[in-house]
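Below, in structure tokens: the form predicted alone, a single chain.
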Amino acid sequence: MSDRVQEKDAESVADASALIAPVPRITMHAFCATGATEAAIEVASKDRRLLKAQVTTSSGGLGTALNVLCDQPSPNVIILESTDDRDALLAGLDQLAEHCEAGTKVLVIGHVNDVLLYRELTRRGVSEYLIAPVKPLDIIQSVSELYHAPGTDPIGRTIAVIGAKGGVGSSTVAHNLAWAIARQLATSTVIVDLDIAFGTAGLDFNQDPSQGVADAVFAPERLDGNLVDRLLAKCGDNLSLLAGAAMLDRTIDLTENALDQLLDLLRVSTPSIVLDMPHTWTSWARRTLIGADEIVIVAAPELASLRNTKNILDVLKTARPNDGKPKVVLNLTGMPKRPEIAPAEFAKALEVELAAVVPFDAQLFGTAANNGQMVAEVQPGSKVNTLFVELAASVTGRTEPKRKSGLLAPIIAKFTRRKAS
């Protein structure tokens, strides 16, 4: 198999993995009959989508499960590997059922491709039957589907935008990206400004909300869906803002899981959540970045950005082995009289394809920032705006809605403008 084919296979696996929703806080106990399955579950347990799950593994299969569960409460999910024949497996499951509490989900890993066995397992209430050998991603997807069945409302996706260093324009990219997702792709979107002390999202969207992220993370006991709705500031069609406080009355010493509850609530109600990450490397920032469904790294065409981007990519490659590579945006290119690393050389050094190369345009970005507007509002037909729309389509896997066409289109457009005025 050629390197190119292998690369395409890896990309297709990454694309499939990006659609797997994270599981809620559950307990999970795996009883493994083989070392290969135990190793796969150990790898799966470290994946970002199982981050909230408490996973325990035991060797021994069905016999061990019977011994353990007869003396302690059953977990939310039991993963049971068996090398027994059909009759022995079914008899063992009948015994195990006597020790399982109502609502316990059972996932069986077998070594026989047997349709009759599958039917019997389904009749007994087994949630899923996998055939060994299993891969970590098989485990992750199967457990996720136990809690996110087809036909239910989709879980919102988080898109984390982080700068390789300060001053590279990551917030500008994040805000314009959110605008493109909300307006051009017509998707309900929330932008969360996680630079709680110095965030600029309120300024960029010409908003001055009295409440924001700080009210959510510093009072977790009050946090629920109603409070989140009250904290959101409306920024236009399909776009809401959860702003940073931009106040220095307290330090931002958050615990590692301080944002978990807030992001869980946003996922339930919003298809796309754009996280404007601060340029800090704290436990909560690292956890939030690693746990995001999509990651965009914004860099400038200079050496410090190149080094830091490589370091971030290396960390994420280790922490997210079942995900695709983050998208790298090279911003502020073509600045007059500044020596720069060429985009092709930048991409070659990182061994990635750049998701976008955004040219430096002091007039366009300066006007937008000073007016509290997005690039699309200042110059809708600009190349820069097109880049943000393409990036939005890339991180969401969606396309821009088709415009109305035909003989009536000019009349409709004229009527719309007249109505707006």
Ligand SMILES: Nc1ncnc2c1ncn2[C@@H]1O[C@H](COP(=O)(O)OP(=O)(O)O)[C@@H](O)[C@H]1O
Second form
Amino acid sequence: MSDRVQEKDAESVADASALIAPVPRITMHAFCATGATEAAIEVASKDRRLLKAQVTTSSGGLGTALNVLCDQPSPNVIILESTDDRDALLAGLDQLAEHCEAGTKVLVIGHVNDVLLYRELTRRGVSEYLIAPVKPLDIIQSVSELYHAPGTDPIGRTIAVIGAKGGVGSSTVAHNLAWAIARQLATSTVIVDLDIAFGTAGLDFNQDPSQGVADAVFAPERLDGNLVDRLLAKCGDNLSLLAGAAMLDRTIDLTENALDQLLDLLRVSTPSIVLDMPHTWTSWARRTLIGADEIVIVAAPELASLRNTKNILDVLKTARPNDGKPKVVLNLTGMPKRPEIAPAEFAKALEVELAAVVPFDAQLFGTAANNGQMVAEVQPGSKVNTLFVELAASVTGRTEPKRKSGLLAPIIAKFTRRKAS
Ligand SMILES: Nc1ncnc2c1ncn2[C@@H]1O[C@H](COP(=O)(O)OP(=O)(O)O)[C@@H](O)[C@H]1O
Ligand SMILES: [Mg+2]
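Switching conditions: you have the form predicted alone, so give me the form predicted together with the ligand.
Up next: the whole complex, starting with the chain shown before.
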């Protein structure tokens, strides 16, 4: 090869490489059948474009995948390598589909070049088929395209949590919910404290970040994905915090669309965005609530909460005629000596099913708040913790981890995502 041709080759690789967009904050599990693919994925996982992704690599191909996925939540992306022929590979994938949650993207690395196989894989919703041997850049590019191809939806879902009244525990529910999504469902999550002046997310997660939401909304001209990344405080695996200001040096008089840019940026990079809403009815708070993908209303079992929940439900029904009902969580039930509206009556008056009924537990929630911990850390096995995990599964449309013992109903979700064309 002449020097000029070699130079051109190097240039085109560099061109292709420069065009690959960074991958969002996803989880990815590669089940490799050969050492060569495993090595390529190891290299890919350290690439700058996969920095935000959390990549796990296992050997053993399909067998390992079946073992792992039957009792763990599905990652956002599964890479499955198979050395099988067409029929065996398709049979294996059908088996895997039984353990795979809806929304999971599947990328197959095979060893046969076969148009019929490719067609069958596409029909089953497999996002991409690569033929071994694969290079690290092939993997980076394929995964990037899963999220950046024209017509691909942004990855993030916003979940707004609002209190029917101040002090009913909406922030507490928002934080524990975010924790459950991040930890129990292993989905990257950002909690955004929109009670910008007085919010307690920083305290609840034992964090004292010097920057947060205020820096994003008051500097729209500087706001981009890099700034958002810098404003996030890491709260352990899969969970980051965009804290409020916790300062009263400026008032929070935002315009109606002040949060749009920030939320759009978060939607591009993070699968799950929990919005801890303030108990105010400003134009930006209403817009953010109405624009959320999922809404959780937290209420206490008393009359003011009931009336306000009804009003919020009515506003949302008119503003979101094509969406499902918000989830209503009844918190602080069973407080000693306090007369209260029974959960069944509360639900009946609102014509909703309650998504969770959380008992008043001063000891548990008080300890968590004072220690800057979540309920799951204070009492991992508690009933309250199970309620948060169930709520997390319901608002994300995810299933809970399936136990091998079959205690939880196995939810069979076939590969549903089609490759974006
Ligand atoms: N189920 C509960 N049992 C006991 N205390 C609770 C419960 N839920 C929340 N709390 C406490 O209530 C207080 C107010 O909660 P917070 O989440 O800040 O309310 P909001 O955001 O609705 O104003 C906090 O001290 C919190 O620890
Ligand atoms: Mg609050």
